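Given next, in structure tokens, is a single chain: the form predicted alone.
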Amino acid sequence: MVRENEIRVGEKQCALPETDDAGLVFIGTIHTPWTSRMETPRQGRQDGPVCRIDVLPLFAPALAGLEHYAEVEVLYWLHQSRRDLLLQCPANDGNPRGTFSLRSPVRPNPIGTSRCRLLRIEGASIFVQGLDCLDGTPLIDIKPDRCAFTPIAPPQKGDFEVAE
């Protein structure tokens, strides 16, 4: 198993660059059984723990409309995660790869996605099955699934054409 903070044999660090302010709000906090990354899934199961997803009374209002979907997606920002890796090697293997062809947490911005099921809504607090990330994570936005969402208006001639 990894330690925190290791650098394997083959991995490559870098120096991060000056950070860019892209506005970034953190809508809400997501509370899960686990407390270190040590413990915590490498992928979230649909059949795992009970998790609860505490709203901003703030974006409690944006709820609307969310319990007629099955599944969410769910980003949140992987706050205890190193951002400084550009290669990685995985423990199951340990051949290097580059950081974007892996779903590790390690990543210059560590964005966390979760497909999960929805079980219930309570006022600002929704109820799900499917993540993999530490008690106390920073919730970034909830999505209806992707496979599931309809849009509102059909395609429409040119919707498609690649700008030049």
The other form holds:
Amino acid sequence: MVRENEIRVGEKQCALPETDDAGLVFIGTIHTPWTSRMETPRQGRQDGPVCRIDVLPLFAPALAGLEHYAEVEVLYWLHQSRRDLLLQCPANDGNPRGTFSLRSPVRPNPIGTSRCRLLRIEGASIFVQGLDCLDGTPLIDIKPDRCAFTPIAPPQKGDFEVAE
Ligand code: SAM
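Could I have the structure of this protein in the form predicted together with ligand SAM, to go alongside the form predicted alone above?
Entire complex below, previous chain first.
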């Protein structure tokens, strides 16, 4: 059951420590069809709605080469989350589980990640499928999906030959 900000029976809260600022820079904004956490999917699907990621113009040059990838990993800041729960009851059934054993948006550092299908890039806008965040969610990072090495250079003669 999706939460707003309530504390449920069995959950445990903490007083957060003083901020030790990691100096995060939001690099853009994610646009999705969802304006309420209640209607946002729990996990994105690569056949889900097309969403637009607007990267700040300042960072547009950093997108060069991303178009070669079919999948990207998107990291975002779940900015409406509470951050102080140690134990949570995702099903609101009185059975608490540790925050770090869950993919709940409620966590000390509310970072969400999704593997997305990359459809196209237009200027500083990236069109993807596979997100599960609210419209207006701040973007932290975008990376090519996990690969053995980067950048992917065109195959060279001998790349796939096995050494004797
Ligand atoms: N796919 C990510 C992950 O696994 O790290 C996030 C999963 S989290 C379960 C997705 C849920 O977070 C959504 O269903 C919605 O309830 C909530 N959510 C989405 N965007 C949010 C935001 N900007 N602030 C707070 N909660 C958000």
